[in-house]
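As structure tokens, one chain now follows by itself in the form predicted alone.
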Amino acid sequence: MNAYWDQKACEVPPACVIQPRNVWELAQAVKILRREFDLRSERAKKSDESVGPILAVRGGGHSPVAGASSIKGGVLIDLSLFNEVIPAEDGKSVAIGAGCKWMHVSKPLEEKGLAVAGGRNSAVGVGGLTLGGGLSFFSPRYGFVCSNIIEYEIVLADGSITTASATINSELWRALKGGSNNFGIVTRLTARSFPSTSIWSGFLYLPPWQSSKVLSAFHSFVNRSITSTPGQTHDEHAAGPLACFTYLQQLGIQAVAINLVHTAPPANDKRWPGCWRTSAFSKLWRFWSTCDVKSLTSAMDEMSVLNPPGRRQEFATTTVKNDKVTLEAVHNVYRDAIATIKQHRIKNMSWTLVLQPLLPEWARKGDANPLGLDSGGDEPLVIVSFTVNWARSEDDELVQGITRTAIEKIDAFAERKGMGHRYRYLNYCAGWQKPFEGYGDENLQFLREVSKEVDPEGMFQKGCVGGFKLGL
């Protein structure tokens, strides 16, 4: 139970934990659970009651959403023994067990000079991140993580084992590219791999009085995607920037951290890569910088250690256009919430606002997906997210309320100014949010149709907690 990242999830005891050793054992478990689900469904029809969930599935266990991979009194299927990482002989793909974390994937690939478009935090699970879409250091070059999955092995609700690819079960293949756990239990993913050695990455740490300059630098850099100014165009090897603004309640201080990455650093060059050297970030006054050439695994580990396990966690997110005034309003909402946090003296609370670019062109790279970002213009977007952690269970509702209020204020401002966007990145959503509505009506209907086809009785809609459901 202590394997979860979010302490809240560690406190939700299941009736039992199943750890299947292979896909056939998992299929047998699903068949048993399906029989129980069918019995409960029959009873529910007679009593006119709803069917309660009976199972949860845990891959990496890194979600802060209550019940995402935990279930009180039900059956928890733990996929941690699905941990294979098998690169193809030709170096163009790798089979990855759905129970792996990204640290398990990057290390063996590095030994072969390879990488995949995968997670940026080494402790995050492969399955959950990929099924939610997935952002990567390589997204500017290859697109979303889900758009680089060649094939899925999946156990369906009736216990059958099947694969989904561009030529086999192609609609299910597309639906899994952002459709979360609404179709079955994915056991293995085959991802495209490509040559990669070291990357240039790290954090800049700055005082809070630099915040307005950080917002300006962020806005300017993200707008490079729509400029033709020589020396100022977008570099597809440049990932980020991730601009993080944090208030630490215990110390009563604020700080700013900026993550910069370049996935093709020049050889034997100690200087910053050109795109970052010519950006306003290089001129910001800072306490220190960790930016340097390092292995992909080291860069992912640096992300992971900033928010270790053992704390109560909450996410929430929205998406806005890359508008300077809107970004300033977003930061004002973050800053105004600090007064409420101080007033309630929420123990050991860390309150962090993260801004990161989302370019619609990324969604058009790799395979088609149902995220709904491939249509429309190329106007750059910004994912706004709050990453919050704290110490005491008695503060859970208060913290979640502060986070929800902040998102609602940002959405209200963006809507008034015409700077909002419907998309919500599923992996950053709070439990109360509805990411599939942000995919657009046509894509949501597509996901629902695929769900009905592969799971007509709705076991993964009604009987399985976790992820976000399709409203069937």
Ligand SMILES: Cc1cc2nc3c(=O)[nH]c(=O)nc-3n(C[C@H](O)[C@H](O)[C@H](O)COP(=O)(O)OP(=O)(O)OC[C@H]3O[C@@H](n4cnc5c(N)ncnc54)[C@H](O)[C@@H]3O)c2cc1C
Contents of the next structure:
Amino acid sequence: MNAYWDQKACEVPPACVIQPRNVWELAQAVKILRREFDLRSERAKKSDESVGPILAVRGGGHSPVAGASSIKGGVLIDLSLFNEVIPAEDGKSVAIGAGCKWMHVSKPLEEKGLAVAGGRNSAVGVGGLTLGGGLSFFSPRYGFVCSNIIEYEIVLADGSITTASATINSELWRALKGGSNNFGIVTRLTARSFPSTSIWSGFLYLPPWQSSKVLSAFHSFVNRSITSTPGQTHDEHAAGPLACFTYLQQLGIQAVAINLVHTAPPANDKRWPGCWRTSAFSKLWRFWSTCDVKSLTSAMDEMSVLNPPGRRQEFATTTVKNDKVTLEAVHNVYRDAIATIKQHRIKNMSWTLVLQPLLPEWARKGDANPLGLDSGGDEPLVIVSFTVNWARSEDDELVQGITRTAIEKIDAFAERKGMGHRYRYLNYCAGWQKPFEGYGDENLQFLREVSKEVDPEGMFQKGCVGGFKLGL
Ligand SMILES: Cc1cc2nc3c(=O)[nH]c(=O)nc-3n(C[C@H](O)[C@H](O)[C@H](O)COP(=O)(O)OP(=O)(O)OC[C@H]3O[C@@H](n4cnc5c(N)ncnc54)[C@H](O)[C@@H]3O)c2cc1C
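Next block, the form predicted together with this ligand, ref. the form predicted alone:
First the chain shown before, then all remaining chains and molecules of the complex.
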């Protein structure tokens, strides 16, 4: 029960936990649960009630929504024994057990001089991140993590074991690239791998009075990333910068941290890679920098250390266009909320606004996905997210309310200015958000059709609690 990142999820007690050792054991468990689901569906039909959820699926346990991979009084299927990582002989792909965390993947690949487009935080699970989309240090080169999965092994609602790839069950293959836990339980993912050595990576730490300059640097760097702009070049090894603005209630202080990554190490270890050296980030006054050449795993560990488990957590997100005035308005919303946090003296609260680029171009790299970002223009977008943690359960409602209000204020501003976007990154959504609506009508319809095809009775819609459902 302590395997969750969010303390709230640790407090949702299941009636039993199943840890299947292989796909056949899992298939057997699903068949048993299916019988129970059918019985309850029959009963529900007679009594005109809805079928209650009976199972939840846990990958790496890093969802910040309590109940996404936990279930009160039901059956929790924990995938942590699906932990194999098998690189192909030719170095071009790797089979990854769906219970792995990204550290289990990066380390053995690193020994072979390989990497995959995967998570940026070593402790996060492969399953949830990949099924929700997946933003990687390698996204500017290869696109979303999900767009680099050649094949899935999955147990469907009737307990059958099947594979989905470009040639077998190709619709299910595409649906799994952002469709989350709506189609079955994925047991193995085969990802494309590529040669990779060490990377240049780290954080710059700055005082809060640099915030406005950070916003400018972020805005101009993201604009520079549009490859179609004449006269501008873009280095695909430069990962999307993460600009994080934090308020720590306990200490009463604010700080800014910027994560910069270049996935090819510079020829001269002592110098910043050209794309970052020529960016406005290099000119910002900072009190500390950890940017250096390091292994991919150490870069991912650095992310993990900054986000330890054991605290109450909330995420919420929205997407805006890379417009300077809108980014300033987003920052104002973040800053205004600090007054409310101070007023309520929420114990040990950390309130963080994270900005990261999302280029529609990334969505066109790799395999097609249903995220709904590949059509339309090349205009760069920014994923705005709040990552919030605090100490006491009695503050849950208040913190979640502050976070929701902040997102709603940003959405209202962006909509007024025509700077909003419908996409909401599923893996950063709060429980009240509806990410599938942001995929667009056509993609949502496609996902619903695939769900009806592989799970006509809707066990993963009604019987499997948690995550975001397709609204069937
Ligand atoms: C500290 C931190 C850092 C993060 N960094 C990144 C990042 O760099 N890039 C990024 O894109 N996202 C990132 N995220 C978001 C992350 O992608 C989500 O939190 C994701 O849900 C984590 O997946 P998990 O398997 O660990 O979580 P879980 O809580 O186990 O699962 C999340 C959801 O996926 C479902 N699920 C998981 N595995 C399976 C499976 N095999 N079959 C069917 N359904 C499954 C679960 O039922 C649940 O609904 C980060 C999150 C945190 C907390």
